[in-house]
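Just the one chain here, the form predicted alone, laid out as structure tokens.
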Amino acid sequence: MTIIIALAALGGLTLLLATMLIVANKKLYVYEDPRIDQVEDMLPHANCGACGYPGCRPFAEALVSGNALPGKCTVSSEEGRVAIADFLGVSLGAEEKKVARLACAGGTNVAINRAQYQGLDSCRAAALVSGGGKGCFWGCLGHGDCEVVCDFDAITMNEFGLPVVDLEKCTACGDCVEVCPKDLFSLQPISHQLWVACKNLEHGDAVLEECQVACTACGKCAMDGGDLITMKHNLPVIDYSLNHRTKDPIQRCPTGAIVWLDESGITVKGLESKKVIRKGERGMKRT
């Protein structure tokens, strides 16, 4: 009789329990709309977060509730987003791709070091250690950080210790930004095609000694470009609001600090910038 009695009394409250479950799951189940599946499965699964959303699912749910449009994925191909926007029955959007900019030309041909670091193979790491040893404190420390966070093998280290950004590849998730102890990447709409590669703050042709493609602080670009270039501590600050769709700016650039950047990637000096030549290292600096 105890038996039946306790059985009894687990079935009344397994079967309690789960009328309780099957009350709270209509009480509180959110709908989801299928099609956001759909659209997420649309999508590149680059999570990279250059559209905006932390990742592509969040994207899909943005999408498909109307608060974006599939422009604004840059990562996916035209193809990709025409077959989402269709699918939604949506505007395509427009979005500018941005890729990651480097604020550095001071590879080891031109650029000298005032010591030698010897430990963990990482920018941050030789940061750590009175900045790294290159004479420019500002300058690239060329240890690839950036090329080992990179997870869409945008950026390769080349000859001279430069990491070069593969424009095709670049999807601007900002992994780059993050990690560089010299704030030297930044994300940039391609369009950004007139570039101040440096970031050193001193003035005077005494960086040279340090680096000789390092801005001088002359001024030149600044006088030569108007309103759309101000020297700030000692660099200068390109105005992107104007029309910055001009090369005058880098023509008497004795250093080529700033260039302009073509489609292809190539970097374009002005006419007066003195040619390197060096094809090896400089270096270290004897003090």
Given for the second form:
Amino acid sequence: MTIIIALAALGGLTLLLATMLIVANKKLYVYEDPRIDQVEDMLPHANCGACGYPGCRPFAEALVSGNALPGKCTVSSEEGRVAIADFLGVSLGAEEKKVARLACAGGTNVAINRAQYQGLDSCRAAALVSGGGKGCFWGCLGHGDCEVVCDFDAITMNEFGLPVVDLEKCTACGDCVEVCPKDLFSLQPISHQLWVACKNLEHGDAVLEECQVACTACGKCAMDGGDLITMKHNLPVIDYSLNHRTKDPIQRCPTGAIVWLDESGITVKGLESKKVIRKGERGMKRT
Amino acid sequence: MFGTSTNGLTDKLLTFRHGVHPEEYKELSNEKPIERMPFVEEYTLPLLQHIGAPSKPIVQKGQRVKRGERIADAGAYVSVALHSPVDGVVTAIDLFDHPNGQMLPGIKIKADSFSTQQLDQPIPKQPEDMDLDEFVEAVQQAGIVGLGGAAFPAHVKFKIPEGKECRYLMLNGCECEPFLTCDHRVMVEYAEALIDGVAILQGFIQAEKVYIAIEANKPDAVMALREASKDKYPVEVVPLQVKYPQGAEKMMISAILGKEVPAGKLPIDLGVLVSNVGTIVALSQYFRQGQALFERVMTVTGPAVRRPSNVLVPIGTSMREVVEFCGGITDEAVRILLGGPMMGVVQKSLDTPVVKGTSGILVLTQKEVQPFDTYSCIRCGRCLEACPLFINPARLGLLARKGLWEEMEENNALDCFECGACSYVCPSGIPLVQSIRVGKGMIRERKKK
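What would the structure be for the form predicted together with its partner chain, given that what you showed me was the form predicted alone?
All chains and molecules follow, beginning with the one already shown.
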């Protein structure tokens, strides 16, 4: 008899709870577009944040709700983006590919150190000690924090301690921009090929003692370039909204601080700029 | 309260818990009287010599300035004015090397030859005739900042926020950093000005009790201040145990009052106002002699300095000139620090100017700066026993090297004031405090976004 009561009680309770669950499922159901899962599967799962959303899932939600277009995902291949656009029946929203560009050209072959840094092998740590050992306060410290932080292996340090960005692999996720203590990286549309590779705010030829490719703020580039280039805080500023497909300014730069970045990643300097052929380090100046 | 012996120096001394005791090296300069540095040819005055907004220049290139004349106004509320240390001509307003390693705007003044030390400035309105707001503004106009090292504008501290009261005024003469002796000499030689400064400040904040905290390795300063305050102004001179970082304000409060300043709070939340002794002397010098803050006492010392000394240096003098005045440096010099060996800032060259927060120039030889090899953490816990704030440096260092900034914040990284006791005791030579500084920088940057 006891066992029957127990079974009946438990059975009754099961039925009651099951009914509650069924009712709750009907009443409290939240509709989720099944396409979100499908779109998420089509995304690269890098969760890099380059699209401006916290990860691939929120981006997929935005895509399905129509708040974003597939072109925003710079990590996907062209085919992948087209596939998503076709699947959702939206336009691709092709955005121009962006890449990280470094505003410094002062490798160890052209820039001097004023002190030898000892301590944690990291740019951020070195920057805390009197701004690092480099002669130029604004320049790249070369400990490679950007190389470490890059999830896509797009950054490698060259033999002169400067990061080189692989334009193919770079997805413009912005991690290097965040990590650089000197704020040398910025995300630029790949058509911004005319480039000021210097952030030094000093003026005059004394700058060249610290770095041979620094901008001396001579202003030659701005003189007959119309509105394309203006000098601000001792540095040329390029107005990319104007026609910037001209290589002329690099020909006027005496130090090679303004360069033309080739599609294949080769840096073109003007004919007037000093040639730097030194392969070794410039070393340290003791003061 | 502090024992029964006559000077209190032989009893069990008050202190905080944890901390370290590095070798003091104060004997190099602690008996050298303060010397006045003669004028040099040029002075470079950075506009940012304090915590807060930079000052705004009010002079032009080519303009003639007098010693003690204001050349820049405060740029904001948390900012102070700047004064010329010398008669001369402004030759440039440009970017100059700053002791913090940056290139920052500054004013360059070429000194007149044969200019004199005579100060031709009027005596300001006396504090006895002022109300608090006038006083706070006068202190800002006088360019007075905390001279302990951080250079926080003094007037901001003196303006007690509404709803808070200041019950204890504590003057910090601990000088717990090894090598430095400038506060020591100031207390011995300017004891009367210091007591006068206390009286001026007390006229406004009316604290119940005034303490002057001094580490027990400066018995002459203790005696000098007791002598000077007798029959003048009632202060209690408290000798504290010699331990690093005794001079950190939170540690000093814990030693004297036995109370802890909670994380993220300021001493004023406990009703305490802490000020460096040099700052109070500057207060007296301004109100009684009309001399704004344009010179300071600093220690030039270290095994590689030929003649370690305490020098009264006009702000803006190049370090090279100051070191030359002290006999120059020997060929063995390998590292130059501004401040003490524990928290000082490494310099890339001697061509940077003395600023208001410069308490000393320390030049070390290879023997002292021999780099350690870094090994893995052996979990000995010495850093935990050294940390005066009871946070866990080993854990924070590990998190910093792994880039786990949120976890660092949860482990109270932002409370760390970077005294360096953890790095000092680490037997594995791990640069703990440097890792924590990196982490603190990242946490702050991410918060801004």
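Positions refer to the first chain, counted from 1. Note that the coordinates shown come from a computational prediction; the quantities given were computed from them, not determined experimentally. Only the largest set of C-alpha atoms that superpose within 1.5 Å between the two forms is called the rigid core.
Enquirer: Superposing on the rigid core, does the Cα of Ser264 end up 2 Å or more away between the two forms?
Expert: Not so; Ser264 is displaced by less than 2 Å.
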